[in-house]
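Here you get one chain, nothing else, as structure tokens; it is the form predicted on its own.
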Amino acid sequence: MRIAVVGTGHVGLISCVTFAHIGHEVVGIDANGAKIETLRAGRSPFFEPGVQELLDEGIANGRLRFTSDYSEGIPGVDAAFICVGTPPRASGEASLVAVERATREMAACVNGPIVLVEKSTVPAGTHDRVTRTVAHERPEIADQIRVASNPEFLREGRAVQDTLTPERILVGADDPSAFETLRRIYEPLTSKGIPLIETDIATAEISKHACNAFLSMKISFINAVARMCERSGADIGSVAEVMGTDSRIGSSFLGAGIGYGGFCFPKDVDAFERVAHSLSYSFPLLREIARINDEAIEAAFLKIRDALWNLDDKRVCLLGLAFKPNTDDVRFAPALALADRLLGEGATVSAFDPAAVEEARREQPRIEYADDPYAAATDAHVVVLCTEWAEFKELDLDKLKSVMRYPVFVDGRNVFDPGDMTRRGFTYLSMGRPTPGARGA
């Protein structure tokens, strides 16, 4: 099939590099010249393990292609999957500029047949949307011009793998023509038995938003049930432990920390209980979600302020700035916000990420990054790690703890042994847990 790409961000790039993959002709469209230049030379604009290698494959066997001309990229095409973003207004809204704009290039370019995919996440309704502006744009031809919704549900650091092994493919249409088109584009991954769900369009647009809700609203729950295991004296990994069990909660999203960001959840919480408020229903329980969140992030800080009674003049090191590890995305990521709340308060915050370090100094250049955790730690009245980075549960503690000015360790991702930091000698404060013989700092 001959498919079109229109944004090149995370999910837009993972989804060219992919169908090109799985033996798809592809172009990658952005309005971003810079960016198209930058794959054009072969090189992916961020970090996201698998990316490179496969477009270094889809370059080299002539499957894959980038420009930023429409005319150039859409003529021809069997499918034009809209990947553009869709960004939180101050409302909480999500800001659909974005998807009008790549529609009106779209159907200007439009010479014969092809479904225009919504894979970006928008609002239930935005289908309609997207057909009205077509027949605006190109009346002549808007009866060969089908819209369909197939929502991803990718997770940054695996988004290769969820893409070329899913649980699941959404597809929603409501043309017989537009299913056929999506159901051969797939067909390489559903021939090794990869379901495929097909829906109404409208259906397919509220179930993304309603999964992220869902998984944010999990990772909130076990955050809030933390929050009483330390005023009981209860065991939150054992909590929640006794809650995997059960086969109706499962025990995926139910490690308690400083909370979820990225770029998905946030926005889409916030975005989906725009979406209930403007089908006139009441939703409180999301905006309790991301309150519940926010607070995740202040426990934490006022873990550091207890342990060091003052932050001023205190030097708090930062270990893991993405939002989750194999990443570089900083978006709406705990550890800025951590790091933002510490320096109002007069503490200097240094910081290592593995991956993150560049994006993370664009946003907040105030910290004092370093190139190794250690050299990081140097002086630091606490550490905290706030990203569970492989690289991080292989620490040697001892030689941290000698760089160390205090020895308090806030353990924002609940990944080290109480009873084995406590014997180090360090003051450990975790998430949720009881720690063996603590004391202050």
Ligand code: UDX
Contents of the next structure:
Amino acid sequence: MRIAVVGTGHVGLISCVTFAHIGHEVVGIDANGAKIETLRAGRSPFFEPGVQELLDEGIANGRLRFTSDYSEGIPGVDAAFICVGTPPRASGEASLVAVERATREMAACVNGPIVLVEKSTVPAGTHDRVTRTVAHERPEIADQIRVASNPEFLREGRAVQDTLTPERILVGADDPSAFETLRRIYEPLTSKGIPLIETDIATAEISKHACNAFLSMKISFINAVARMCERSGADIGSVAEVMGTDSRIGSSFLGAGIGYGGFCFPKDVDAFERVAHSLSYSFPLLREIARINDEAIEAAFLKIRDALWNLDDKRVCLLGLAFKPNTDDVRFAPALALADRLLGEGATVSAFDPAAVEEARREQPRIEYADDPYAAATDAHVVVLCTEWAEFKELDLDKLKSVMRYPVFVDGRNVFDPGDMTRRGFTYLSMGRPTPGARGA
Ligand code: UDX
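Beyond the form predicted on its own, can we have the form predicted together with the ligand?
And the full complex, kicking off with our chain again.
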């Protein structure tokens, strides 16, 4: 099949390289000329395991090309996937400016039957807007343009794997030919047994928001229970284990810590609440999910302040800045929110991250960035683990302790064993777990 992918960000570029990998002819379109030049030179603009290899493969076998010119990319394709950003507005609502712009640009260049596929996470009802825009722009050819929804469920850090071996593929459409086109596109995956769920378009749009909001809810739920554990002496790790063994609940996304971040959960929870509002339905649970997520950062902040007494003249070392391991993405990263809070209270903040230092530096230049964890921890009054990178689990903890000014360790992801950390001489504080002999420095 011939496919255009509009937008070459995390979702778009992964779609480009994976569609090419499964045998399609793909053109990636992006208005950002500099990005297109980088991609044409064969370089991925961001770090994501497997992307560079598939980019090399697609360019080498000629199935993958890039352009910033819609008139070069759109004519003749069977489907065009809309993968542009839908960033949050101040109200929490998703901004659909880029979706509208992409729709107009695509419509202007269509010269035959095509399916325009929403892959970006968009509010329910967006397909109506896309359809109406197309009809307005190209009335003479509107009957050849179909609209469908095909939300992605990929996780950063595992995006290629999630796209090539997803638990399910979701396709929303209201026309048999649109379903047929998408079935053919995904045939290389469905032939291996991956289920394809077909729904109407509004159902697909709502499903995507509902999945992200539900997963966020699991995290906020366990974090709220963690606050109760801290007040009662219970252990959140064991509570999560007990809950997780009930197959109706499931064990995933019950990891207590400093909360969720990234460019999906925070904005999608807010946007879904706005969708509910626009449908005249009040859904305050969604606001509560976001509030508890903010509270998780505040809980870590209070532990740090409580351990150090005053934060002025204190040095706080953050280990991990990315919103989760295996990515350099710091958008809505809890570590940066915590850094803002600490800097605001007069602390000096140093940090190390295996991949995200450059990204973080752009967001928060006031942090003192180091090249390794021990340099970051030197003279620190407290080390705070913010992202559970595998390499932090291998830290030489005795060396870490020896370079610190006070041996206070706040484990924002509950990676280490409280007993072991205490035996090593740390004042060890984690999230929702009892702390043997906990005392401030
Ligand atoms: C998420 C969804 O998982 C994916 O299906 C969707 O398409 C996009 O949004 P992503 O943002 O890449 O993917 O990250 P994910 O792995 O889901 O983690 C999100 C955040 O939740 C991270 O900050 C992570 O640290 C946090 N998290 C996750 C927890 O705090 N506890 C958990 O138990 C799990």
